[in-house]
Amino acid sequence: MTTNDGLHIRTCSLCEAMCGLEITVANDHVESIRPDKADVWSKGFICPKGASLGDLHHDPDRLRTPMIRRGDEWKESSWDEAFAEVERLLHPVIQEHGIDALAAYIGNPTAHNMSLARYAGAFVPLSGITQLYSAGTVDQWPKNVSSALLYGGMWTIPVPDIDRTQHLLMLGANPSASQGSLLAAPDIMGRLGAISSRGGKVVVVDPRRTATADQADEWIPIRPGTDAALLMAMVQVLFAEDRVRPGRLSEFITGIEDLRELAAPFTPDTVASTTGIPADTIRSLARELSDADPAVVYGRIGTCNQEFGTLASWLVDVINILTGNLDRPGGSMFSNPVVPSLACLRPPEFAEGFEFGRFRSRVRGAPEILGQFPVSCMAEEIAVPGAGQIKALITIAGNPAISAPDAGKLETALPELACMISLDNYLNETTRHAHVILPGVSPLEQPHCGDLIWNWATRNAAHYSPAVFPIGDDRPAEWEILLKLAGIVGGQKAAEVDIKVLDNLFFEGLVGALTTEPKCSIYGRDSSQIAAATDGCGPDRMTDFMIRIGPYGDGYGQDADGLNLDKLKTQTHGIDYGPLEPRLPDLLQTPSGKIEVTPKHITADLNRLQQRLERKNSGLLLVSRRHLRSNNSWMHNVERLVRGRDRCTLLIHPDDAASAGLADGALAMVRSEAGQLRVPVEVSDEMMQGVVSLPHGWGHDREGTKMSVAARHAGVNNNLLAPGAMVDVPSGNAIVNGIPVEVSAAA
């Protein structure tokens, strides 16, 4: 028996459910993964993704050593050789063209990784990189924008208190597949069923009758991209029928009367033809929500990555505010995480409030939003010559060649880079263009203690999971790779980068900044003493610090019974501080100190929504979808998750299929202004007429990759159909739901 053999208690880090697992290891191999029934959070729930962690760890395609590309050939290298190659390639680019010629892309898996989640925030300032792109501008930037303006924090996102509500209205969300998104709770489908069982009601608004809609009490199909019109009409009904009752929120809200005037033109009769929802149904939605006690509206990714994503995201909160269901049990509440996230600290440049459009992209002139441009800008910034052209790119746990809109343009542009460095576990559709790949570790090779995701959890809880397998002394952890890269980008020779010095520099700067924050528990304290009193290095030290200054921490001596990392580690099955409690107005960080309900940056877009009401509906619209066994583009190389019937199909309503001359199983040609692709058809009345659906994250048919399972189940990349210039105006978020397409029989 080796030291790794035996039973390991672990938290799954693959999605927002964060389920507790029992992992049995024998002969250094994962023998079984079962749910941890003693876990204080998940209580024995598990989904297929959590059961696949062993497959991910043992995957023979997963990279374990650095790779250097010479022409079309790859060779394994030592870590010293790989970092020296990074220096050799990067330094000349920066010296000749400046730091603005280097961009970084941060992918979605970063949020699920203890090292990357904590040290991406260190890498960016320490490296000096200013051109930053992320998956955020594909899936959730509207919610960040609306939260920043309403509450004063881009991650101050309220969560539906589904365990205590009596009425849930859900838009653009399908937790039967996602297990929740910006809603962390295990076994969400069981919790939704419990709402109905206790006499409540669940209503799902979606162009597709999903498995979530099938279980709900009512399904209301809606034309893609019109959620904002529906919600604005509900606001109009609340005002017109004297149903606006914000309750205790009244004393710290501004803009209610302005909202009455803004909503007046959006009557149910006015928006009915646009949304495809009868006016009487819209009135019923508003009345039922107003009458239920308590009730909550929840909108997710389908409300974000559409034509009016910011308006829809804002209006979800607005209706919760108007009905008095914000910051109350059973309504929409704010968590109080045991481990506060660094991402939730407001950037210094926004200390006096959030501003947007402070600068614009070089080619398209897209305005900056929260420090980023739309990810679709990256292709043109690489391809178009001129001052400021991107010459080098660092990708961190991301696969934008599949996940970015207008993916065909990005695939064409990536080979033109003088230097591309990827921190990634696979040779995939993006990293095949890299010059150096620096492999990370498997989820089981590092400890895990979530932080950001707990910001939208339905309870205040925490776990710490030790690593199941060691990575060895000759291999750096991912946080060390990021610091090494930051030093090289900053001009140091690879061999001379001192990771410990950079780590201390960042940590001491963080401590110093927080001792000047009046609301922080260490405000006014000696930062050097606080830093000295925090043992260790890397993510563990940062986690200990955040726990200790958090709501349940010891405050560095202020509460002898308070929590620290050592105490959390003793709680094998996690620690639970109970359900969410009201946090307003103390949580607010807006310039006024109040909820600013009608921010001009958002309400200015109502003119565009008004114009949409005048536009006739025509043609087919494409929407995205995912499956319970899939997680964007990064779970398709696990055999147990992709086997079975083909899930990469075009779902189409029977009447639309007949009009296009298509039968079930036939090949269709799908065209948009961005591109075209051939895909098998699945005829189903679960689709609203006039709407078709393709899953996202597929398209693993590119040469030069090393993902054998994914290649056998390649599917098609629906982002080849997403026009890059189609974005939600206030946020710059990609529009990947509601894309106009033509569908015909493939030759």
Ligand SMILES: Nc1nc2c(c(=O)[nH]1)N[C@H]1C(S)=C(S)[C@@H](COP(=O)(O)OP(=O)(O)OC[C@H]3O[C@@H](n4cnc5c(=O)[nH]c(N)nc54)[C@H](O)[C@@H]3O)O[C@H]1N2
Second form
Amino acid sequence: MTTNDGLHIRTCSLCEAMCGLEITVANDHVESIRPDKADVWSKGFICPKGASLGDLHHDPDRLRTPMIRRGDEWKESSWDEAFAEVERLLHPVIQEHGIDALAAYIGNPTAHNMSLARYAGAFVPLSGITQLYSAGTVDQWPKNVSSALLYGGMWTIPVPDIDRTQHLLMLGANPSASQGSLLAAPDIMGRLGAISSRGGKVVVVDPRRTATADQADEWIPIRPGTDAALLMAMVQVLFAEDRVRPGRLSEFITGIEDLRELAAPFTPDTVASTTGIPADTIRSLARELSDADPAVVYGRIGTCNQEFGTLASWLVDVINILTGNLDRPGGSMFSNPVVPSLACLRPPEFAEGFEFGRFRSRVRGAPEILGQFPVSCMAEEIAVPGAGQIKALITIAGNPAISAPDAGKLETALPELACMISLDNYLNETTRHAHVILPGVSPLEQPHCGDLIWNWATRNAAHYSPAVFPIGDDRPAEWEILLKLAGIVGGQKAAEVDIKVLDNLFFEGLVGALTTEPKCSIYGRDSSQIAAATDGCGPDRMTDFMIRIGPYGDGYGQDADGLNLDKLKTQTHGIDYGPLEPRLPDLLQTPSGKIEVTPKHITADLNRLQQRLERKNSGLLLVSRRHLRSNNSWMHNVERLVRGRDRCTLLIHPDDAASAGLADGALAMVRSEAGQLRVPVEVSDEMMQGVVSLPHGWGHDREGTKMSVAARHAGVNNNLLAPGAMVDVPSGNAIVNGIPVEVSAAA
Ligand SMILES: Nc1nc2c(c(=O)[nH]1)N[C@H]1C(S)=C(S)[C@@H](COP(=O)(O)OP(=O)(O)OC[C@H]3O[C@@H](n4cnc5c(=O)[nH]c(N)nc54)[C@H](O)[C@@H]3O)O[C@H]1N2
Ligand SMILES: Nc1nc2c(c(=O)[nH]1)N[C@H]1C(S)=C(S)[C@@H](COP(=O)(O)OP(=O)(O)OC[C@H]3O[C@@H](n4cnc5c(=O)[nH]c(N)nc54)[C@H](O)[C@@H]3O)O[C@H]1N2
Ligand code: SF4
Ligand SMILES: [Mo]
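How about the form predicted together with the named molecule, since we already have the form predicted on its own?
The complete assembly is shown below, putting the previous chain first.
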């Protein structure tokens, strides 16, 4: 028996559900993964992805050794050689062209990885890197903008309290596949079913009758990209029918009367033909919501990465505010995480409130939003020569070649980089262009303790899991890789970067900053004493610190019974502090200290929405979808998750299929302004007429990758069809839902 053998209790870090697992290891091999019934948070729920973590861990294609590419040749290398190569390639670029010639792209798994989540925030300031791109601008950036302006924090995002609500209006989300997003709640479908069982109602607004819509009490098909028009009309009805009742929060809200005026033109009759939803239906949606007690509106990715992402994201909250459902049990609430996230600390540059467009992108002049340009700018910033051109790129747990719009342009741009470094576990569609790949670890090879995800959990809970398979001393952890990279980018020689020094620098800086934060429990304390009283290093030390200054922490001596990391570690099945409690007005960080319900940056976009109402609906629109057995682009190499029927199909309504001369299973040619691809069709009345759906995250047929299973189930990359210039104006977020396409039979 080796040391890792036995039963391990652990959180699945793949998605926001954060399920507890029982992992049995024998002969250093994962024998079985079962739900942990004693987990205080997930209570025995698990999905097929969690059960396949062993396959992922043992996947022979997963990289464990650094890789260096010279021309078309890849060679395994030692860590020292790999970091020396990073230095060799990166230093001349920075010396010749300055730090602005180096960009970083940060991908989604960062948020689910204990090391990366905590040290991406260290990498950026320590390296001095200025050009930041992320998956966030194809995802939730509109919600970040809305929350920054409404509440004063980009991650101050309220969560629908689904366990206590009597009415849920859900737009652009399909938790039957995603298991919840900006909404952490294991067994979410069971919880939604419980709303109906206790006499409440679930209404789903989606162009596709998803499995979520199927289970719901009502499905309302909507023309993609028009949720803002629907929601604005609901606001109009609330005012017109004297149903606006913000309740307890009234004295903490500014701008309600402005809202009445702004909403006036958007009557249900004016938006009906654009949205495809009859005016009477819109009126009943508003009335039912305002009559239900409590009720909540929730919108997710379909309301974000679309034409009016910010307006729709903002209006979701506006309706919760107007109906008195914000910050109230059964409404839309703010969690109070046991382990607060560093990401939630407001950057000093926004101390006086949020400003946008402080600088512009070089090629298309896109304004910076929350410090980032749209990820769709990245391809042109690499391709177009001139001062400020991106010459080097570091990707951190991201696969933009598949996940970013205008994938065709990025594919031609990436090979032009003088230096590309990827911190990633696979040789895939993106990393095949890298000069050096620094492998991360498998989810079972590092401890886990979530932070940011708990920000939108339906309860205040926490869980710490030790690594199942320790990586040993010969491999650096991902936080160490990030610090090493930060040092090299900062100008140090690879061999001379002292990770310990950088870690202390970052940690002590953090402690110092928080002792000057009036709302923090250690305000005014001696920061060197606090730092000295925190043991260890790396993510564990940071986690201990955040727990202790958090709402349930010991406050470094303030509450002897309070929590710290050691105590949390003894709670093998997690710790649960119960359902969410009201947090307003304390949480507000806006300049006025109130909820500023009509921020100009957002309401200015209503003109664009008004113009949309004048545009006639025509042609087919493409939307994306997810599947329970996929995880964005990167888990298609797990055989048991991809076997069976081909999932990468174009879903199309029978009438649209007939017009295009397509029978079920036929090969279609799909064309957009950005590109074209061939894909088999699946004819189904689950699509509304005029809308087709393709999953995202496929297209594994590229040469030079090392994902043998995925290559056999390649599918197509739907971002070849997404025009990079299509962005939601106030956030810069990509529009990947609602792309005009033509569909015909492939020759
Ligand atoms: N058309 C369309 N495009 C979309 C979307 C859509 O709905 N439609 N959705 C968007 C959304 S919401 C998102 S979040 C993005 C996702 O965009 P990305 O984050 O760019 O893509 P992922 O597919 O998540 O790729 C993750 C990468 O991280 C690597 N990886 C996985 N785990 C780890 C780890 O622990 N450590 C390290 N170092 N690497 C790891 C994988 O090998 C993979 O290369 O895609 C967006 N793009
Ligand atoms: N199994 C699995 N789980 C995942 C992921 C995964 O890839 N696989 N990805 C993770 C990530 S990164 C994210 S961000 C979350 C996303 O989680 P969700 O937001 O639940 O995302 P989807 O499942 O893509 O569902 C989006 C729905 O929006 C609909 N839609 C498209 N356009 C519009 C529109 O204009 N209006 C409206 N009302 N609806 C529209 C689509 O038809 C689709 O049903 O899932 C996470 N969880
Ligand atoms: S739902 Fe599945 S992937 Fe998500 S945390 Fe639970 S087991 Fe993991
Ligand atoms: Mo995402």
